[in-house]
Amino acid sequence: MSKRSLLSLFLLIIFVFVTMVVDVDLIGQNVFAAENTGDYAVNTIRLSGGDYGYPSPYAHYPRGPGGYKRNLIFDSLLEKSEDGLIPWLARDYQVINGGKDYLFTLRDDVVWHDGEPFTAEDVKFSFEYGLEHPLVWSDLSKDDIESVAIINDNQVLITAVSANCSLLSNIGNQRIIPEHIWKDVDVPKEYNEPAAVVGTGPYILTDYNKEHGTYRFDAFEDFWGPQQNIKTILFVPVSEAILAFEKGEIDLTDVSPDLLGRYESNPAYKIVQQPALWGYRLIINMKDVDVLKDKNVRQALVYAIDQQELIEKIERGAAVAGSAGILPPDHVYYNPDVKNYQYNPDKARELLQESGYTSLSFELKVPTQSVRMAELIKEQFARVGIEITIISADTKTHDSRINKNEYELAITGHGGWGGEPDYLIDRFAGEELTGTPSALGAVGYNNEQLNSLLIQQKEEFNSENRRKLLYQVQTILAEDVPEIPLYYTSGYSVYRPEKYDGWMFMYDHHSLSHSKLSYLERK
């Protein structure tokens, strides 16, 4: 081993010493490589495309992996591995101070994609400038950063508006951008330029086609990191992905289990099950739809809905039925013992009849892509006396609509299931406690009960003590039922191990080709 391997060994057994003295969730226990060999084991990798948006943090598209497509040029203080959190930009840090303050020791043998050298005033400058303009993917605000302070050449103090345990991760993953670029950017979400893609990741954006969908990166030979495994990776468009696929066009792709038999039994392809951290929920406007205000209408929804139905109908069995509770059962913190909704219809006329209801009828906007589930779901709710008007339309627009609350009953699906359950504050502490109105769901929702749990997970940075805090407002949610979580995906990759047999999941997201660690090598 390499001095340099060496102390970068030293270095982490420091760390793990150092954060024993706080009880921080996720920490990794993964060892990269950490000499940058110029050695390649694949020389190109076929995926497939479409256009995500230009890759810089702040003009890829909102959804799809445009974010991912980012993070192979971005890099973070912190990177995600299978099992947790890990040192990326940051060779070490410790939470201090009850969890107000974070301090990171910043590697010092990065540089730029354009040669300059990576500082701790680039660190400063790409929270503060964040805070100002958000970027796509961020999960930070000036509600949560009190101030960023260079504390020396290699170390950043960031300091918390109140202490927090989702910070840890939310900062940690947050893209460092190059001040000498961005400093005179005013509006970036217009910047364009090919200066707009300089990191200091493991590889280069080197052609984007926005008409064909169609992206390449190259590795970045002076990356600081791991070797990358990958010389080039290709995105390209393709109509049929297992067509495709079985063409060697691309080299990995999802597969549906109808047509898992055409490769389990061949030694020349490996299948891999993906973590149901991808899901579809039922949002309920509750603000401006006074009957879906009676908890007793929303759960005889729930009741109506035959989740395993859709699963067999919709994924052909590849998807796990949503809990009640929200946070689906590969999550960390997921709560098996809350209230079970099985499919019940006469439970459902029972509770409709004790609010006096003998029939209802609501709108149900969903994506074109999801007619078919709400079709599904226009049956199973029209055994139980409830009409449903499907109104379909794009994603964008679906989404637009969303985010305005122009609905009284929608169908919207994403990933980010498995994330810090600081997620469940944005869909359902109501807006005495945010602020302002959710524009992810629950709309007109508010409990106070849970307000307070949410709260005080928040702020607990011991596991086992937040685990309770959590299981009991899934207990809330999954007896108030302010959306339905219909099922989480799980559906199956498969590849061709001989060309490449890196790829990896992250510990909370569910496809192999969005880890940035897939494409570098590991011990």
The other form holds:
Amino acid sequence: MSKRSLLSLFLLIIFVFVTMVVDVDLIGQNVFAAENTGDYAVNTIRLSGGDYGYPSPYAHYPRGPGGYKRNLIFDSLLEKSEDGLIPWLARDYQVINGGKDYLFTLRDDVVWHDGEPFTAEDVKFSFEYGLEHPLVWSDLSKDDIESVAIINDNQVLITAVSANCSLLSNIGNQRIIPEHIWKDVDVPKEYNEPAAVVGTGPYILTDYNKEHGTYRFDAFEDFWGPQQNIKTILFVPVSEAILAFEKGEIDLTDVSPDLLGRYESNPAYKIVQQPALWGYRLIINMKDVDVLKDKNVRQALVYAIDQQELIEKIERGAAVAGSAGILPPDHVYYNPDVKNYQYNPDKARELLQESGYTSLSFELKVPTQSVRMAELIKEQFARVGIEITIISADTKTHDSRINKNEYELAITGHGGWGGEPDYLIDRFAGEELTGTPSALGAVGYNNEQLNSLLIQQKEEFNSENRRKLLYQVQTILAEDVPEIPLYYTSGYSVYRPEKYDGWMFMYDHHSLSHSKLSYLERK
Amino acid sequence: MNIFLKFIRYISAFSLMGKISTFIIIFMIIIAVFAPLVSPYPPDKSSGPALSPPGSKHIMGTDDLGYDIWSQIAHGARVSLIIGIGTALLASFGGGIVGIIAGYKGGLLDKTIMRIIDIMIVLPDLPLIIILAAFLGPSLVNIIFVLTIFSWIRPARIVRSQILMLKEMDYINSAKTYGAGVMYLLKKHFLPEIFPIIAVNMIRLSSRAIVSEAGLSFLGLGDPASKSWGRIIHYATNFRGIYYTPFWKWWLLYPWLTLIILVLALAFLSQELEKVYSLRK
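Moving from the form predicted on its own to the form predicted together with its partner chain:
Below: every chain and molecule of the assembly, starting with the one above.
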């Protein structure tokens, strides 16, 4: 080929390429030009993405960003506001018969995303099907509910096996799924059709890309409830969050305390501190590791950890030290008087000596992003003569190791610390009460007195009495140390109020972008 | 003493760049060997306030846990050099042996080996290294192993072609007719010819291994317990919003500079050796 023809070929390629790009651009502009903001206050909000699974109730990954995307699509009978539960798909509810029966009066103006009307049958179905095939995220189990009865067209009566004061919240939080779609599905975990994301919620999933971790949610025009403030919510991949935020690629981000100065004095930004309801805990395998069955050793571990140093160095100060009674200080039932383990390496060494252990060594399993914390803990443990080997893995592998109890010591971080204190049952009495090994840690731990207190508090409807029982529960936990809460993060979020100012925290949750009400018009 | 003088004489033939590079590499080796002596603090214990800038107490400052950066770099030199030298040695000798066998034996064996080499060349190495490193789990030995798997091909090919060429030489043929065995030929004739090429290659391989290890550590696939340079960079870049704080000026800059300097020095040295070798020929 001559030089000349090479050159013309080259030019041709460039020309084709340029026209392609321009074409795409034009198409993109056309779409936006045709877009009508309508009644929406904001056209598009962009948030940081990442793959958290297909947001059907059976397919999402069991962590916050997955579960709360599901909640944009699927409604529940009750919803969580700043202060507590509010009526949602149920227009009204009554707790009768001492907490055994729950009567929900449903809205009658609700339609599914596919246009089918929402009925009491759907509610009954959701509970029956949803308990037969447990959702990825559900606060209920088959043993909680005795029956679900349709009283009339818009009333459903749910009868519990036994009275339990966290049931209202747990029932109210169960996702309602359409009967006409799911009734023919035998293996819901494998059902990933577009119909699997038909709900009654304010948003419709219009695009999902697993490889890129992107999601697009568009406002559902026939949504029964409050007007959506945002027409489109986009979850986009982000490599450097602060950069993306400052360039306007995302509209909300978490920001480290070191950077607060960039935004503090600028009225274009608003900084919010999150409630400390997302925490790290050091979990202890008391089943397979004999040494850890010794209470003195576990107490020595707590004394050996300098929580303040962890907070200062890992979170740059933006966290609250863990309470040995498990419930965090921001929890409604937090007991401030539990045994206080101030950092005390001497005491730790003393306790170890008392038990006759001079040199201990453990494996500490951590997710990769917590290796720094693990290094610090390793150093702290070394001061009292405990040797640590750090084993790290990506979050998903790490989570599954914990679920299979393949660890000696492990660090796990997650939200939900502000929820109904019944999570204490799952963590510390799971094996005894439900017969299934607790997937959440504290394996091999059993304390009869604690178990009976946990059952009592569950059935205690008087808030003051329940508080007393839960105070006792925390006292026992602080003494026994079945696990060690390290700290609860109280990081900062920053956003541009001019772009959108509707963000809110649910009363028991730490994240602005997770609340459904953050996207809806408030009175 | 004799070797030392020989070495000096060899070096004096280098250009200025080559001399500087040699000096840098020797300097790094000394730091690595004497890491505990040259670093004032342990690399894995906090020795001062977190994120303090370079000063008289910490010449390169400290990281987020209060670990001294200079101590980490000094100890990290060990990891980088062990991986560099380990991989280079294994790959060159492994590759060299494969090349000799293929070249000398010829026939079906040669064909098989060459096809395997062809396949290995086509395989994209970085993605595979990442997958293998993630699969085998993070440890120093695994990293060396994984890097070696993708590094023996070049020396094997070069050695094979050299052997093929040498095999046809008259003096080899006459040696053969006088009854020289394989081992004799190898020792007397082949190795002296091949060794300089392998040496040049080894330096190249080691610099590649050092960069790959830093890359793996940067991605979080290295040994979490080791203090390699890549790992310092990994933690620094994982610190939320580091570019908006002054911290990167020491926490990120120094390990990055050290890495660049070492890799550049290795590159110049291999270039130099090549030149000297071809001149001698």
